[in-house]
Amino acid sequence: MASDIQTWVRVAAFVGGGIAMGVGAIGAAVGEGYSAACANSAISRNPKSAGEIFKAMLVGQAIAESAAIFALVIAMLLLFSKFPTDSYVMVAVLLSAGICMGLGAIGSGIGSGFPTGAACIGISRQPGIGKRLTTNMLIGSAVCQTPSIFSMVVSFILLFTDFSQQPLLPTFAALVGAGLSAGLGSIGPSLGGGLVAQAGCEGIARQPTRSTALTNIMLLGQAVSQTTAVYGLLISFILLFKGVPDSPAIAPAAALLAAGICMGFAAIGPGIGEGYVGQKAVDAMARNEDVTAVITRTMLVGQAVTESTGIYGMVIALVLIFVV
């Protein structure tokens, strides 16, 4: 029996291992592609800043690819690492590690290429702010990473962990459930980031002596835009930590799963509507200054509107952990 969970704790060491830079790997490489996309069609319209869009470009993508890394990490952990195998517990600690960093790293990888891209079109146009659309780049990549590091650490509470005492259900259940809750919930919040991020670098080049206003309404619309990730991430914790009594039941193993993947999903959306909303606000506050605070109390009203279904999602995964 012994050498059986050996093997069973290996297999999930490797899928799990593959999962997370496998899957981690799609948005990094996305948005670096759009990046670059972009930055061919800014060199194109200004070839003399081409040198400045450049580096913006190089810029942009090194943050990009930290969802990778973040991911390549995760994987070399499972692959290398000696992990415990006097329990089948482990199986689902590694596989949940593997798919919460792999799924974590899709929208920031993605959503950190949307201000990038605006910033390298915005240097073409406006050659003399380059250095300030660098930074309103950098700062509103560095938002669409939040997600992706919640994933992480996640993965990392799960590898660094001991779950082993635990009886196998509904541990497993939890354990998986708390890797989806945060790996998908990140999705939505970093690529609504990025959208409000993109406007930011956009609406600074359009109007460069409103850079600061500008950047203060575009880190309010994304923090408005990352709290369902916090919804996964708190999800993640409550299944994590949370003492669950020895089983035999399949009912209360599927409530616990049922929560995470509620949470996980329920977050993609609110997190996507919110960056549109923030996305639209700070462009109509570059095109008009004198309704600011209007267009502020719309942004935010309209974003709590559409956080709802996030709340609601949350409220059902409690009810699933909790209740029934």
Given for the second form:
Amino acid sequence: MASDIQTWVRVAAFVGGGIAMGVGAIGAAVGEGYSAACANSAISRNPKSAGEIFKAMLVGQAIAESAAIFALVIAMLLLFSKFPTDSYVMVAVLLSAGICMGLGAIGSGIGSGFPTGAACIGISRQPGIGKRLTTNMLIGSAVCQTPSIFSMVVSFILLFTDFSQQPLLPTFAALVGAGLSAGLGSIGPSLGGGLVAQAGCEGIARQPTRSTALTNIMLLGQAVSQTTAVYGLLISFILLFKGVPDSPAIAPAAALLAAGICMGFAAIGPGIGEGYVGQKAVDAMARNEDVTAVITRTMLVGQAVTESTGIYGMVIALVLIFVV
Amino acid sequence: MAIEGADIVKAAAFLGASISMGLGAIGPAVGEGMVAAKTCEAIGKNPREAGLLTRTMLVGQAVTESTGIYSLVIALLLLFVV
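Return one more block: the form predicted together with its partner chain, after the form predicted alone shown previously.
Zooming out: every chain and molecule, the one shown earlier first.
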């Protein structure tokens, strides 16, 4: 039997590593392609600023790449680490770590591409403000990376915590649920944060004198769109550390897996929707500075309503974990 | 250990509830985001109508929310009733 566990642990490590890198590569590639496309269209508009645009493109692409590098690190760890082979729980650990990091890297890569593209176009319109645009782009892209960092944290916790003494069936479901919750939950918020940052860069290119006010409102919009990623992380931590009683029944285990699926999918929509709201709010403020107060209020009210389905998802997840 | 039918049915109900609420939450949120986004754009163009636009936004979002609430109801039914 011992060799049997060893086989399955290795299978899980290889499959997990493949999923982490394969799925994790999608976002960065799309985001970097979008950045380069925007950079080319910017250079064709204003060839004299080609050097500055090229520099902004490379810096932005480097940030977008970071999520894929996290995925590469997790994939390497999965392929080359020696894992204990005393329990089938390890299979769930390795699969879940790979799935979590792979899904978590999608949104951040794409999201970071949006502000980079907008910054390149902005430099072609206003060549003098390259520095200010690049700063805003870096702040915006950094916020887009946070959900993928949440996923990486969950993957590391999975890989470096010893779950092998815990009961097999419920722990297996809880760990896969934790990976899905953090991984799927990262996709929407980072895309939404990217949309807001894109509008921030466009707005600063239009109104360079108001860059501080626009960066502030961009950060507010991004922060609200990140909330559902935090819910995903919360449910994931609860699933990782709650400690589940042993039981041969399938239903309690299914409830834990279901909690992760529910929170993960429910976090996608609010993140994207709140990103749209923030995008248009920043855009409206850049066009008309008299409306800052009323737009900020409308943005927050609109985002609060958009958040509601994410909260329903969290409620159902918590009910699945603690009540049924 | 024999797996009992009732156990499997319960497990399926839990998974069904999570799929219902999880996937069901995506659409309303994206739709409500679009509503609020256009409202911000419209208030930027015509700030004097802010009150009317906010009211229309909230009514529109309330209607958009309905499918999210259907998902919630189905999820709660699956968890506690059936």
